[in-house]
Structure formats: C-alpha cells, structure tokens
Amino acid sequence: MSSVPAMHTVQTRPRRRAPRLRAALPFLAPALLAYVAFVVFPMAESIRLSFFEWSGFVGAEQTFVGLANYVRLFTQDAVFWTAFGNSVIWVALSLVIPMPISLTLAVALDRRLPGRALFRTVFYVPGVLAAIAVANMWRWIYNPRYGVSEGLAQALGLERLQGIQWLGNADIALFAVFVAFVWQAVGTNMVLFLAGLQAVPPELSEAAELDGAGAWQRFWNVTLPSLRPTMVVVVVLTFIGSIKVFDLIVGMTGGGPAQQTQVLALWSYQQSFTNHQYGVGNAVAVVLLVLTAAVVVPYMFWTARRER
C-alpha cells in the first residue's frame, strides 16, 4: 500500500518541476547571460584556441593543428611535467598540512577563551591579505643577506641555517613558497571549520561525556562526525585554491630557479603572454581545467543529492 503514493510521487515530481522552472527563469536569466558571457565562453573559446596555432597578435592568423599542442606538452614539453608534478605536490601538501593545522585551531577557539576574539582575528587576518602582497612580505622574510630567517639563524647561532638560499635553492624553493601558502590559508579554513563547529549540537557531546566518553573520544565520534559536511567543502575549496596557484609563485620565484617552482597556472600563462604561444598555454589551461572538473563536477553532483 505505501509503494503506490511513493511512485505517485516520483512520477509527477519532473511536472512540478517544469513550471516552476519556467517561473524562476525570468529572474535567473540576468545572472545566467552573465555567467554564459563572462565563465562558459571564455570557457568555450580557451578550448578552441587549444587546438590552434596562433600568437596572439591582433591580425596574426590562427592555424588549425588539432591534437598537436597536446601532443607536443606530453611528449616534448619537460617544463608542462615539472609543473604538473609540482602542481600534484602542492595540492597534496596542501591537502595533509594546513587543513589538520585549521582544524586544530578551530577547535582550540571554539571553546570559551581569553582574548578568543583576537586570536581568530590574528589567524584570519593572512587569509584577506592580496596574494601578491604575501608574497612580497615572505620574500623580505626569506632574504639571505637581511629578512627575518637570516637574523632568527644568527641571534640563536644556528650556523646551519645561515645564508641559505631559501628561494634560490631548487630543492627547497617550492617548499619555501608552500610555507606562505600554508601562512595565507590556515585561517581561511579556520574560519570555515568553526562555522562547522557552530553547527554541532552540543547535546552529543554532553551526552557523551554523560557515557564516561573524555576529551579525545568525544572528538574523534561525535565532533568528526559532524564535521563531514565542512570537511567536504574545505577539501574542495581547498583543492581549487591550490591547483590553481599563481599569485605567490609569481610573486615569490616566477616559477624559478631554472622551472623548479613552475606550476600548470604560472605555466599557461607564460605560454600564452610571454613566449606568444596561444595555442600551448590554452592546452595546458585544458588540462587545469579537467583536473579542476574532475574534482567538483562529483562534488556539485554529491550537494544536489544532499539538498533534495
């Protein structure tokens, strides 16, 4: 008997849904051309132009050589690999180091503090900062001759880190920039977690405790838990964010020394606006762009799923 109003209801869902598509879409059409004009053909016109030689010149003519830009980046093009390997590092780094550190200050500032108002507002503070301005301040930081590292090295004798080249190293020049990132970042997915935190009924915790559950059991079965839904958003977020990078990159290296900090973002664009390769960077834009799919198309896919 209940199977018959179930399948009434699945049958005319798509009927109601019909008109009121077609009541919502006068007021969706602005920010719909909007996003038509200004994301899917940009979007669109990036895909084409990969598939095409052109130097990006007014006049200059647009070559059709189909699959070859591709060709050329993952047979011939060393610095398209440096870069989506460093990419990969990032986005791993970036995954299993600033978002434990967020957490663990969320929880520390979710619970009633002195001056807990002012440590969120210090942490926060990197995460509203221009990017390249980020990076100018860590590169005075980093300097070998007078930033900060250099004086920390020299007034507690650590002769070992006296004079290194934290940039200009390339073995530790990507990590050097990772560290600003992580700087930059942790308070953004602070902020993000103790919305999350906000949202814990604090009745199973108490409950918990009630059971004899301490401090690490409640978090790691009851508070974890709860957190699943902003933990999805963070590591999306923090995905985008970081497979994407460009501004500290440029800001701090430019993707040296010698490429070993040349990331797929920084990579396009110096093809496409520095060595007047239209039809390379577009490819190498490409793939960002099926990378960055292959992540959120799920995700978009997994939040309609929870709001029906």
Contents of the next structure:
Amino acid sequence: MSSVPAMHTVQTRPRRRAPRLRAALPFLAPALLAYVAFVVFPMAESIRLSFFEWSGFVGAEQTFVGLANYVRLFTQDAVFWTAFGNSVIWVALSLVIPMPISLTLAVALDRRLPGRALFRTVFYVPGVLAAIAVANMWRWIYNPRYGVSEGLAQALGLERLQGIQWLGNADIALFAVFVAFVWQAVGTNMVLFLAGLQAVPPELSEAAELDGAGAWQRFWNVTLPSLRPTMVVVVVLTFIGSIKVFDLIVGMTGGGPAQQTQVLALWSYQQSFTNHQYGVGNAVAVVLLVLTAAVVVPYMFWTARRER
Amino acid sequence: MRARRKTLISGAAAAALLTVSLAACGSGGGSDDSGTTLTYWRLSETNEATGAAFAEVLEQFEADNPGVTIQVEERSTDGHKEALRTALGTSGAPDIYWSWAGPGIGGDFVNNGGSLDLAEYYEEYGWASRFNDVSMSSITQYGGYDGIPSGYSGAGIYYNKQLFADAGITETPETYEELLAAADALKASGTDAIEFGGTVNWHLMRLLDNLLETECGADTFDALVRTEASWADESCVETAFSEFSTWSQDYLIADWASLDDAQANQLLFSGQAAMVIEGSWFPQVLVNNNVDPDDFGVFRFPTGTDRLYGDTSNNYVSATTEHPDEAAAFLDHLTSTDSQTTLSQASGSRSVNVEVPLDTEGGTALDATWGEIFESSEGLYAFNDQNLTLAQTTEYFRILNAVASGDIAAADAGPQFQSFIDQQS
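Hand over the structure of the form predicted together with its partner chain; the form predicted alone is what we had up.
Next comes the full complex, this chain leading.
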C-alpha cells in the first residue's frame, strides 16, 4: 500500500515541476540576481582571492600563490590559532550559557505574571541595541578606575574583585567580553523560545498533570520535547551568530591585549583592511566559511527533509 | 500571458532600480552643471581656532574659484586610517586626503597606487622652493612627487611640574640614567611615573620606539626599521625590550592595557600620573581639556642621539581623482603664504611654508620650548607605525603588548619580530 502514493509522486512530479518553475522564475529572478550578485559572487571571489597575494588596491597586481596563504596561516601566523581557539571557545560558551538562561526566562515569562510584558521588553531590549553601542557601554562598565564594576566591588567591599583589568588582562578579557554578549543575546533567544512555548498544546501538560507528573517532569517530558524544533533553530542561529562574532570584540578590545581576544572574523578583517594582505585575510574567511558550512549545510538538509 | 508580461515588466523595473541604486553608490568628487566638488579627507580638528581659520581658508578658495566646492570629511586617528585603507584605489576614494608620510602609512598608499604623482604641478606652481628639505624629502622619498607638505610634529616627554617638584626632581633629565632616576623618585613619592593607553597600541609604542633609539643609536635604529639589520641579532634590541619591560612593570600605570590614549591622558591631567610622550600638538589638547598648559613642561626623550622623535604629514591627491587640476589649485592655495599665515597664527604651530615665520605671540611656554627643541634637534626618527609596513606594525604592536604584560620575555621579542619579517619577505 505504501508504495502506491510514492509511485504517484514519482510519476506526477516531473510533469508539474517544469511549468511551476517557469511560472515562478520571473518572481524569483530579482531576488536570485541579487543573491548571486551580493552573496554567491563575493563568496566565490573570496575563495579565489585566498589563493592570491594582493594588497587590495584596485591597480595592484594579484599574484597567484597557490596554497601559500593557507600554509602561512596554519604554520606561521602567530595569531591565527589564537583566533581559531577563541572562536571555538566563543561558540561553545554561546551554546552552553545564554541558551539555558533564555529558556529559563522564556518559561518564567510564559506564565501569567504581573508585569510580564514589561519584563519581556526589558530582557529583549539589549537584543535590539547596536553591538557597537553595547560594546561602548560595557567598556565603561569595565573601566578599572571609573567603571560600575569597580564601583560595585568597592561598595560591596569585595576586595578580590577590585582593581581587576577586565579587558586588559589576557586571561579574562575574552570572558569579560562574553558577559556583554550574554547580556545582549539572551533576550533574542528568549523571544524565540516564547514563540515555541505558545505552540505547545496546553492539553499535553494538563494531561501529564492529571497523571501525577510534577512541574519538573512536565517540563522535562512534555515542554522540552515539544520545543525541539525551536531548539534546533536557536542552536543553529546561535552557532552562526557566535562564530562570526566581530563587532563586540572590535568595540571592547580590538582583539587585544596582544591579540589574546582575537577571533577569526576580526582577524580576517584586520589581515585584509588593516594589514592590506587580502590573500591571507580571505584565507581566514574561507576557514570561517568551511567551519560554518560544516554545521549549516547538514542543518539545511535536515530541514529540507522535514519539510518534504 | 498578461500576467507573464506584468511579471517581466516588474522584473525589469527591479533590475533597473538595482542598477540605478548601484550606480548611485559611488562617492568622491563629481562634476555637474553647477560646478565641481572636491572631497577632502582629513583628521578631525580639535582646535576651535584652527578650525575657524581652516574654514576661512576654504571660503577664500571657493570665492577665488567659482564653481569649485570643497567637501571636507573629518575622522579620528584610527577611523581616518581605516577609511583611507578601505577607500583608496576604489571609486569611493576622496580627491584629496591628508596622511602621515612615513612608509608604513602614506608610503603604503603611494606604493599601491593611491597617490597621484604631482611632478607637473610642482613645476607649474614652483612648489619645491616653498618647503624646506625635511618636508620635501617626505614628498620625494618614494621616487616621484607624492603629495604636498602639510606639517611636521615633534614628540617629547610632557611632565607635571608639581609632581616633579613633589618628588624632589629639580632639573629635567638630560640622560637616560637621569630619566630612570626621575622615574624612581616619582615612584618613591607614590606617583605613577608615566601613563599610556594600551588599547590603541600606538600610544604605548612611543615608549618602545624611544628606548630602541636610546639603546641602538640612530644608525642601527634606522637599519632596524628598514629591516636592513636583524632584530634577532642586534643585542641592543633585547636591551631595549628589557628596559621597556622594566618601565611597564615598575613605572607605567597599572591599568594601561584597559585604557585608550584619551582615558590614560586624563590621569596626567588630574595629577595621577607624571609623564607621557606626546606631540607638539599637545598644548592645545591640554587647553581643550581645561588644563593649564603652564602646569606642564616638555623635554626631548634623552636618547643621546640629538634626533627629534616625530613625523611629517602630507596632503595627497588620489590617483583616481577626476579633477587633478582643481585639486592642485586647492593645494596651492592651502600651502600659500597667506593661507599658511592664517593657519599658523590660529594654531601656533610651525608652518611647512618657509616664508611663514612662527608666530610666538600669545603662545604658551610649551610652544616656546618646542621652538627650542626643533632648533636644537638634528634629524628625525619617526614613529614606528609609520616606519614599518602595515603587517609589521600589527606584529610590532602584538609583541610590545605581550612584553609589557609579561607574556613574552624581552629576550624572545626581537627574534619573534625578525621571524615575522623573514616570513613576509
């Protein structure tokens, strides 16, 4: 029995696809044109440039150097592996820390509470601020002489937290910047989780409650499984957003001190636009592309299969 | 059929709109029936009087040249560097731009085709006799006539007179040993001896540059920055980095790595730090920060070489400009005796035009001291972010920060930098 619909599908699809595609093409063309011009072409150009030595000036010669830029990155560049490691740490922390906070906030604010709308707004607002504004704000918070962090440490008599170089100490600067990221990111993910929670049928939780399930059991066995599609979206968006982190680092440390908070996206930019080594800069960009594609492409196949 | 035609028309309209939008994306100067607009990029003007004088000079040019308008865009130090590196060589480049002249910044633009050779205009306007040898050498150092002199600055150690007196320092240091003794005295009196902001890199760089000049001497310093001598083999390099490490650990403000130059300078203004290396432009910065310039003195870093630490800057015409004649006319006006007199009187700084005398009336005691410093100096050693290539500068910054924070030993710094230079060549 099950093979019959499959046969129908196989027989009818070729006949119907071509006319539908022809009809859709004029509608798709402008977007497709823009996509090719602004996404596909620059991406291909970036890959091509990673095999060349070029200063970035229009009149300057592009010299083909094969894999030399990659060899230099992997074996000689004193900053690349620091940037690579920091990017990996950043992605891992982004998946582990802000997501549970966002989920907790979403579950809490999904209930009928007084001032619920206000709290939702308060937690969401940092997400709509420009990252560079957030960076500026947190730089002042971390200012070792006049910052809120120092003021709080002194007011509370926390001697161990006084005089700390939050952004100047290579051992903690990356994590200090990450705190600002968490502050900004939790609200956006919270909204996604809230949307996911709206889609969870209340009957399921009520039935579980009638069966004697406690609050934790209902969350673990009913709510969380129902949130799985949202969770996947949040994980992928968090991964993409975190692996290309750039503006917060630029605004708060510029990659310093001594390149210890450098990340791949910023190192690609600095190699290209600061050092005028566009070949090496694009090689870093290609590494970033490969890392991102390794996660995003399977995700796209997975969602495509689900839609089918 | 009608629907398809409508779709095609919509698609064509969208494509046309896209094309028009893209065509409108270019910047830089342009011409139309109403005249020519020249774009001019330069550093933000912080001195109100100089800003007003510059506006007056522009106004005069536009009055003398009907139909030509100068559109000025100003940016901060790092923003200006970034903007130029991004735009030069593209259709978004300005017609004229101001830049530091050394090989690491201005030289990079010149070597990559970002500057128009102005040889014909030097001949037409007779510019060569308008400037002194130091200024002209910064124009011709790359083989052509790139740019027109804009200014030159010295940099020295500014100090808080009261803090020096409180520490029992009665004379400004004339040798490096005396400078170290002064730093020790300041430290003993409970004052941070020197301040720099580490987040911008180039501020703290000034200390290392001067220590290299002190320990290596003029010839070896020049050979090092031209990469004609090895940073790994010259023993003075390790000594300089070792001294730099000592200064960082013993005399520098503790939070240097968290502050930028402006934040760190506030510590000098408020009497929490005693010294900083700043340029001959700094008296005006003091005034802008409501600080009495008479509370401060300045002396040349006692390197023992008699050379002046500083830089030269030029105004360049972009190689992609469509209005080279108008740009040259503007530069002629900008460097003319009349314009330079107006600008020099407003800023109190030395003009690049040799016909313009320094107006010392109304200047501060610091300005007078700078006059003496300029007179007594022989030769120039430039800021190293202007001597080194862009990539070398980035690595120089990384290493100096790592040495200052104790992450790289002084003995490893020179070899690491030389290794980077070797990889690049």
